[in-house]
Amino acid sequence: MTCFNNYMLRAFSMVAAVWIAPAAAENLPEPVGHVARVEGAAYISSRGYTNPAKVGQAIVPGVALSTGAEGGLGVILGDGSVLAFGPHSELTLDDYRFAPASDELRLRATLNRGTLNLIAGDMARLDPQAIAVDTPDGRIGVRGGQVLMKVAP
């Protein structure tokens, strides 16, 4: 009887997982990039959870990226833009859309503290107005090329 109960419990669990998984997956935004480099303490926060960053980890819009005292983090976005952070940095990727066919080109981020080396990818070439980074002191428009920013705490 115990074996039958275990079998039924597993069967119900599988049915529930199959039924719930697609609904949960529909709520996840599409990845727009990935982590390419991690040094020391680096973290990714999304949906109220903060986890250590790992090479290959997906980046989605709305994610917060941060580094610790000796940390470094590198991210490559879908258009080839590269974001590299030094120690004590914190950035939120507010919005990212790279769909040239539908003319949706937009990278909006907020650098709260630390350093950011941004190498603009195809997005800046297609629309020089598409990339902007907000800081506590104002907005920086990136028209292409490479920009190094530093925001003191």
The other form holds:
Amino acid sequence: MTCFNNYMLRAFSMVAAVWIAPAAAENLPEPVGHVARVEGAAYISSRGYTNPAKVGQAIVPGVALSTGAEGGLGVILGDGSVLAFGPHSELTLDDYRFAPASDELRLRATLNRGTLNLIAGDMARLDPQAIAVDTPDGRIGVRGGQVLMKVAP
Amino acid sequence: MLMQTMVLLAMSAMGGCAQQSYVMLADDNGGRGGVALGEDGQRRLEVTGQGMVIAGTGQAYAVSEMRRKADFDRALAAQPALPERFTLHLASSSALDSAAEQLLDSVLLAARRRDYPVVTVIGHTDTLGHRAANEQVGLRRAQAVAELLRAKGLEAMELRVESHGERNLLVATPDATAEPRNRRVEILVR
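The form predicted together with the partner chain is what I need now, so please give it after the form predicted on its own.
Now the complete complex, all chains and molecules, led by this one.
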């Protein structure tokens, strides 16, 4: 029953998102990345609407990325940082800015559940404190390289 | 019923300490990678293959291959094709040499290999001159290269042109230093 409700909710949100898109398009923030890989159930939530993730789809700060039971999702951000998720995962991209010319370098995200495979891009080379992922158990500062994190249920 | 009990037993056997939230370093990027945990980032993880429980004050430990596989196989499999970087060093003359031509061709190929390529062309300068002026110089360099890529028939979902000016050096130098290696245009295909 819960599943059915979820499905209906999603179906309804999709219709709503399409409906509202023309009005919202003007004040949408600049894309900071895009979806590069989708396996099974993977979703992007923005402004309260959740839609299935599609390869090529733009990522903006504030979005929530999530995967279902058999889902996987891969995202590439502007500085070349890669975020890849296993099943049952959820992350909010709280803040992202890659503008070395104005000394603005930050990737802030919250991993609420699941697994994240993060490959740090140019951002970390320029400032080892630029990338941080918050979890219910505390903050993970990623200084560079490839880092795997798991938030246990 | 027996099957269910066995599954439950197997699941609980995999539990224990491993059910805590943890982080592991899969690749230290030649010593430049790592993780910092705790309020002031005092707990450091710097060795490839090691992990650390996120909460508390625990030390780093080796993560077994079995554990890594069980927890992260799917997240590793979901990894998209990694971004590719190309660096074009600017010759003193404005004419492109054959190496530069080849590099631009490789950019076109890399973009063609992807379903939805996003290409970012980034101009860089050395630290000689004013910072604001260098940002403009970097942007002009990037625009010129983006134009060449367009002329060659680059097909991309998005072509971005940016400048990092003198704030993203390839070779670290003090301010007001001429360094030809820092005068370059980077192309990121992702």
